[in-house]
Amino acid sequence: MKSTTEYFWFNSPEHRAYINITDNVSKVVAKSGIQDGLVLVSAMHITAGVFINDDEPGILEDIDEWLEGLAPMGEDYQHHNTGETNGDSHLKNILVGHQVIVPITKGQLDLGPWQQVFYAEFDGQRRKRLMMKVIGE
């Protein structure tokens, strides 16, 4: 078994950003020359997440009102008395996920007719990091 790890960085000018990563996984399962596998999609800070999801006309604005009525922005928050103000970016994440894992077979993603990998910015405008972990054979 081998395994390969890339990061790749993001800086949402978006408070919020919903942003469609499934080419970038393609192509690090692809450099990675494994065959039969798992890829795994890591989000590597609290206020962010990963999802997979269709990527239709509606369903990310769906997405984002659905979690904005879970977890309203600027809501009295526990978490704000450290002094920070995303306590619902904190909520958010644990709501969509922190990763995914995705299957590889013949050295391709296996996802579903119109399943696409998605990286949830919840608390934007500042650097954030997301790791990729392809382990197969």
Contents of the next structure:
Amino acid sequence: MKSTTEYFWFNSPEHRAYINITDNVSKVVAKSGIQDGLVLVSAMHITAGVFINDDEPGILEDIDEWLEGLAPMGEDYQHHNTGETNGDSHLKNILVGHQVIVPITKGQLDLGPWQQVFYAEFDGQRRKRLMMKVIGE
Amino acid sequence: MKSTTEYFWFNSPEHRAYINITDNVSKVVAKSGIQDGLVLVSAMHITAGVFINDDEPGILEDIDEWLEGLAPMGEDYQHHNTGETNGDSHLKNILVGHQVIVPITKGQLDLGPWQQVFYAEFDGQRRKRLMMKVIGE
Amino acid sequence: MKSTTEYFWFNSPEHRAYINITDNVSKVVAKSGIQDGLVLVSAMHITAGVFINDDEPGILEDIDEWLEGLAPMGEDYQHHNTGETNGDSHLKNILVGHQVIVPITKGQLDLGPWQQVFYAEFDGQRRKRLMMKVIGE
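Next block: the form predicted together with another copy of the chain, after the form predicted alone:
To see the whole picture, the full complex is given below, headed by that same chain.
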């Protein structure tokens, strides 16, 4: 079994952002030389997510509005007694999930035609980290 | 490390459907000869999900009704400006998740007594694909 | 490729509970001797979850209240026609997810500064099982 680990930093100017990182994942896999295996793509913060969906601006707006409806910003969360203001960002992280596994076949990401990997920032304007670990042969 | 990759096609007559695919996963694992490892079960579309729950008709109805309540069909989603009508299917995919990892121990799926693997179709009546990748020894 | 599998039992006195199991995961990884790889942490029941978030009492209360709002206990679920009363616990399992993968680098859990692994009990006061499988080199 071979493995490769890489870290990426984000610092989004927006409070919330949805960033297509599919090319980053592809490059890490290509560099690893792994032909068959899995790559874990995992946010290292509890106020960010990673998901796979369509890179269509309308659906990304829909996702953002929907998340805001189900886990609204500015509610009176208990977490805010610590001085934090990002309770909603934690809930959005749980709803979306913070990691995906992308299969690798013949050295390529084995994704469907519309599947793109997104880093979802739910509490931006600060440095946040994501990791990728490729394992396989 | 050994690995095996298999693809499955679905074309459900219903718009939404919950299909127990545990036997399919078992067969892929048996065929792989892998005694200890992991099998990734991952939808290749952004309007389908994969989850593990109980194969009890009532709870499957509850899940469907609950998903429809949280991400209703026929809302005025931005995504529909592209001509699509399946904005809700994308949101349901995000809520449920599109993949699970099933552990393999002694050549068997290492699941709890009630755990069954489901393919969740959120926009059926068309050909959709799912992939399984087994890795291990 | 090496692998190690361990099982843990829970029997929480509360109906719902959020138990930090990060130390348990660390110990299993240390015992495995694996320096680089992945550990799957997966609930073996359909009324429990596993997630990664902050070990801050306020946010854990917020998560519990939020889950109860989105998937309330005591609703008239179809699943209750079987005699069960835990329809909400199944839905909470789907919302949170039942498993995470923690990456292992240099023999350590490769988590961000606030990331802690939680076992989420949604239907306690009975024996429930969780499994961990470490794979790597």
